[in-house]
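Coming up is one lone chain in structure tokens, specifically the form predicted on its own.
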Amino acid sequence: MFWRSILLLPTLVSASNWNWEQIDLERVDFPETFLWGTASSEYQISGAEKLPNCQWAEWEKKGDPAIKGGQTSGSAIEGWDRYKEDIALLKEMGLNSYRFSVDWSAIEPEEGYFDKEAIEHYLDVCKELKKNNIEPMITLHHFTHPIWFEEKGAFEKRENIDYFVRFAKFVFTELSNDVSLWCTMNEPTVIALMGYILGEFPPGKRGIFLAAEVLNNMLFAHVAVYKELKQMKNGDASQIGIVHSYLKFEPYSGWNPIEAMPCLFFTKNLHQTVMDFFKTGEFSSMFFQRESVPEAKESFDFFGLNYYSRPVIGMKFSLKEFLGPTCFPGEVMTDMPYPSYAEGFYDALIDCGTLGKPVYVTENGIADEKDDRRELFIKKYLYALSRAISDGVDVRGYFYWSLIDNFEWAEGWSMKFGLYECDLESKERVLRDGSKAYIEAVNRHNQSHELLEGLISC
């Protein structure tokens, strides 16, 4: 294994680097029917007070260090109750799509009991979006599920998949008349990493073999949900996909095996395993017996890409830390432990394009509390996106993370991803200056195509 890893080192250090001084960031072009939006998850915008039957609400009770500083989500930004206000912000920005999650614990707080008021709420959200010409995209599992499901072992057990399929079919039956874009799961690899390797997400376990089994079961659950929903009313008219967190780790020093080995481990198990699953129909991680799932190759109508950066692992000569995140010289760090790296966004889009299905950028954004890097981040990443499209990748939409600052899981309230900041007492939403770059890009796109349509009609 060691010498095999050494031979693979060139694949870890082949990062792209563009000369940004020679690039015109205004030279971007997107398809006429392109979807411009933002993304959210229900728990992050509504919190434990609204969703007390969610396993994350229980996890919060552990306090620090489970959640940074012992912070709690509380009522978060009151996303559940202020959805009309937030949809108005989307419309004001010129956006035409919104990705959000339907929280399983709200719909089925007790096993077998489906809350009619909760599903009516989501129906109202969908209709309000449609009324404002905003296309809804629903995520069925965005890190959260009911406590009762967690107590059964959640996705640790293959037999529990049936509960998730039942929930998905119920939601699809109720909402598919108004929704044609569906994401089954958000970032299964992140759940495996954070919940079962690092232990920083519920259930807080640490075991690489169990993590591999959970990832396998979640991918299997996606295939099962896809097959069931496509057979239902509106199934043929719906586009159903999965959301993948694109994580290709790079060693700071390509020659250093102490850095390269963890990069190989994480890249294989948190990225390549998923790509191979959908390309070949085979699930194979370093710690799991190969399983053949031939249906996987045709189990998605689109591929959802969540991309923020590429993690860099370098040796730290410190008594407290030996390995840790870092960046290369000249790179700009975000508030999260990774740099801004638009070239990697382009590479990820090219890679996802090899799956042969349309791609949606289901998340991309920057944590930037000072708001001194957001504008340039947006311009560079949109340039990289436009370049990938011009080079042949069928990208159908882009969803910025996020519309408003929200509860960032184990990071609590410390990470400010929102285009809008939010006062946690008054809940007032205030647009950040750096966010205007996104609004301007969207408006330029809308105006250029309106002008083109006008010329054609003449």
Contents of the next structure:
Amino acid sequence: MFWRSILLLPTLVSASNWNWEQIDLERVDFPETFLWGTASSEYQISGAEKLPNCQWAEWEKKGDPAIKGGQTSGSAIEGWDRYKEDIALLKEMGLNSYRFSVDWSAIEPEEGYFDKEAIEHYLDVCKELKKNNIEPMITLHHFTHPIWFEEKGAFEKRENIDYFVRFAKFVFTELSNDVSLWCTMNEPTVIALMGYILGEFPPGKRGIFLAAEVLNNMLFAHVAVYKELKQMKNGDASQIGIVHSYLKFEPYSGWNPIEAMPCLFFTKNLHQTVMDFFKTGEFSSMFFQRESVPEAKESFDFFGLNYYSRPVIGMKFSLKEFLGPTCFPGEVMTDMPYPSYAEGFYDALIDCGTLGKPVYVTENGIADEKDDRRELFIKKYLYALSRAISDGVDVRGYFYWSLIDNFEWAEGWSMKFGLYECDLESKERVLRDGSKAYIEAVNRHNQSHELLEGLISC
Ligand code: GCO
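Could you drop in the structure for the form predicted in complex with D-gluconic acid? We only have the form predicted on its own so far.
Then the entire complex follows, led off by the chain already shown.
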């Protein structure tokens, strides 16, 4: 198995590079009925004050180094209370969709107790979106869950999946009259990596066998939720999928085994395992965990792709750090430990297209506090998206991460992903200059189709 994985190395880390000098970034074209939106998650925009029963609220209490510099989420950007204001921003930008999460700890703060007010809040959010012709896309699990679920061992135990299924069914019953796009889980691999290998997310464990088991259980939970929701009222009319973080690690010096081995390890376990699960119905980790779940192949109506970049790993030759993130000559780093790499976005789209289902880009964006790379990032990534679509990938929508700066988990407030920045005192939202590239692209697309519709109806 191990040696077979080594032979896989070239396919796992193969990368392409385009000559951007010869590319006209304005030459983009998108399908007429395309969803343009932004994405967020409840904890990141509403914080521990609004969600005190969430396992992240507990985790934050650990301070530094659990969260950089001991920062806290507080009331974050008051996303819960300011939803009307933020939906007005989406509308003003010309967007027609919004991906957000329904926080489990708000809905079921105690085991078996479902909070009426919380579900009504989400119903109001959906109604407000619909009123503004903005299509809601709901994520049922975006890294957070109630403390009581964490105490039971969360997804470490297969039997706990039933709790998640029960929550999912409750939310679907209440909201599916107004919502037809559903994501069961956000990035199970990131939970496995951050929560169970690096120990930087709750529960802060470090065990690769356990990490693979958690991933296995989360994928299994996705299949279980999919099957249940599809049988419910509105199930057939809904599109239900999963969100995967497409993460291929690349060694800086190609075949240097010290760099290549960890890249192979992470790419195989945190990425390829998920792609294979949905392609073949087989779960297989490098640690000899195997499970056949044939229904997995038909357990999604769309595939949610989160793509930011591909991390490049190089030797550091310093006493402090032996291996670390870097980029290739000529590349531009984002504020996160990876470069801007639009070619990888194209490759990822082509790869996801081979799953045979429609693809939604459920997240893509850049952390850029100085706002000196955002504009070009947006233009290049939208070009890559348009090229993948014209090369045959059935992409139905694109959700920029994120509308407004928000609490970036263990990074705290240091990563500025927002199209809008937010003053954490006044909570005022201010549009960044670089974000205008997104608004312009969306409006150009909207106008050209309105024009076309006008001509057809003449
Ligand atoms: C993730 C999450 C988001 C992040 C975003 C920026 O990918 O970790 O889905 O919650 O905030 O991706 O890193």
